[in-house]
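Okay, so here's just one chain, in structure tokens, the form predicted on its own.
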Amino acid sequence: MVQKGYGGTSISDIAQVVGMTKAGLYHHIAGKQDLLFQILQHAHDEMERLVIEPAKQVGDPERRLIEITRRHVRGILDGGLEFTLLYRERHHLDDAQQETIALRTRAYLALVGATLQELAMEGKLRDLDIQIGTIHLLKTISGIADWYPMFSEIDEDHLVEQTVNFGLSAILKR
């Protein structure tokens, strides 16, 4: 699905890649749409485990934002490139599945937005619309999945720190 897109991928393609028959694959999934939903649910589970829950433990909003950024970028690099790219295919889900994914996405946006709001209350945030700033920051992070494979010679630790620096310089007052 990452290579061919949802529409260009058949159940036969998936079965072949995982070394199963179509019948064997259908024992584990209801169909291609169900598989996409399970993949996106798994991606959100990992986001909660690796980013959201640890970030919630950080009291200082600036430190929290750094943790969110570092952990999100690291999660993408360590196994989330595919998840990030498949997220664009969520419009193929049925309405109930889309709503489930949207609720989970909004919870993450709310965490980042609340962090920016705290920074604003401390006088540290530039004059930004918090909702737009939140979306810009997360799109910057998720956009790494689009370009990093072409520039994989860039050291991952350097990429993580540069993304943190870029994000903070974009939203925090000097």
The other form holds:
There are 2 protein chains.
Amino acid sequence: MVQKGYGGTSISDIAQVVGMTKAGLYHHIAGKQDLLFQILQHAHDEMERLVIEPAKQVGDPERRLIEITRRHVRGILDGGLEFTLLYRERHHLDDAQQETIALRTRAYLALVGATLQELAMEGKLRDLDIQIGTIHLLKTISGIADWYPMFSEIDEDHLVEQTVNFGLSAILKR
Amino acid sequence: MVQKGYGGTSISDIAQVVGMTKAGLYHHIAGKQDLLFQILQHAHDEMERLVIEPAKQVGDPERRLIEITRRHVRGILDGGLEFTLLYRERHHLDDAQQETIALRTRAYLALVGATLQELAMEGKLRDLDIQIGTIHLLKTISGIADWYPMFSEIDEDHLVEQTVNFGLSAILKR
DNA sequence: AAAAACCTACCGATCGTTCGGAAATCTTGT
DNA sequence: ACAAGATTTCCGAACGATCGGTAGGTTTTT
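Now the other one: the form predicted together with the DNA, given that the block above is the form predicted on its own.
What follows is the entire complex, opening with the chain shown before.
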């Protein structure tokens, strides 16, 4: 579904991959739409487990921002955050489900936004719009999932550090 | 198709929007797959017309980079580059079509990459991986098309300038 | 024996695509 | 200026295939 999209992936396709028939699979899921919802919930669970919770342990905002970037990129490269790519298929959900997902997404955005706010009060921030800076930073990171498969010759550690440098240079006075 | 994806958009949907039956529509297109290909070609045509060609007129690499960023963001916000979002549906094309699109995409990447190379020779560039920096910059820009509809209260001119600042700060010594 | 997991077979709906013909438009001869 | 013919545009109807989903029964596990 990550590769072919929600509409391009049939229940039969999924059943075949997990070694079942379509009817057998339906014993475990409530429907295609609900399956997408569960996957997106799982994606956010992994996001919180791998990125948000560890980052919240870091008191210093600059170190926290680095921690967020490192862990987020690392999670993408390790495949642990693979399903976050399906966020772009959220319009297939009903309104209540979309709101649930939107809330969790906004929570992550708020964490990064608050971190930038702290950095601003410490005078470390460039003269930039915090909201836009936050979104741009997160888009730079999450965008890696889109293009990295096509540039897999790039060393993973190198990409992590380059991304940290890119993001921090864009945001902090240096 | 931009909103609902390739698989989620039927020929009937398209025909209805353009005020025809699908049989009538089929007089103008060769098939759904070829329609996507034509749209992506058109997207690249617009990209060249609105961004690449004007940018190539600029000799100074720093001013050229600013020109690319401004025009690309402007094109997204004005809707002129709307169809570039369908680049993510390129896997629905056959191999030959994918290669054609990949070539044009690489050409744009090469333009930005060469500009960063010039800036490096002028000593204006940060210590960064040019390839990764190029991709991150372009992802920051093109990513706007993903999230701007949800933050439409942001002033367009403000967003353009903030994006230029974000990108240049990430890349240039300042 | 109870429950969970799974399958065969099928449902109505919709998918992309095609075909023959009807309108509508354009070109041409006079 | 206008009718005749040619072309383009569009539609109704249908095609085989596949879609998401279900009913009922069989196998496997507890």
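For clarity, every value in this text was computed on a predicted model and none was experimentally measured. Heads up, when I say rigid core I mean the largest set of C-alphas that superpose within 1.5 Å between the two forms. Positions refer to the first chain, counted from 1. Only residues modelled in both forms are compared.
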Core-aligned CA displacement of I101 at least 2 Å between these two forms: no
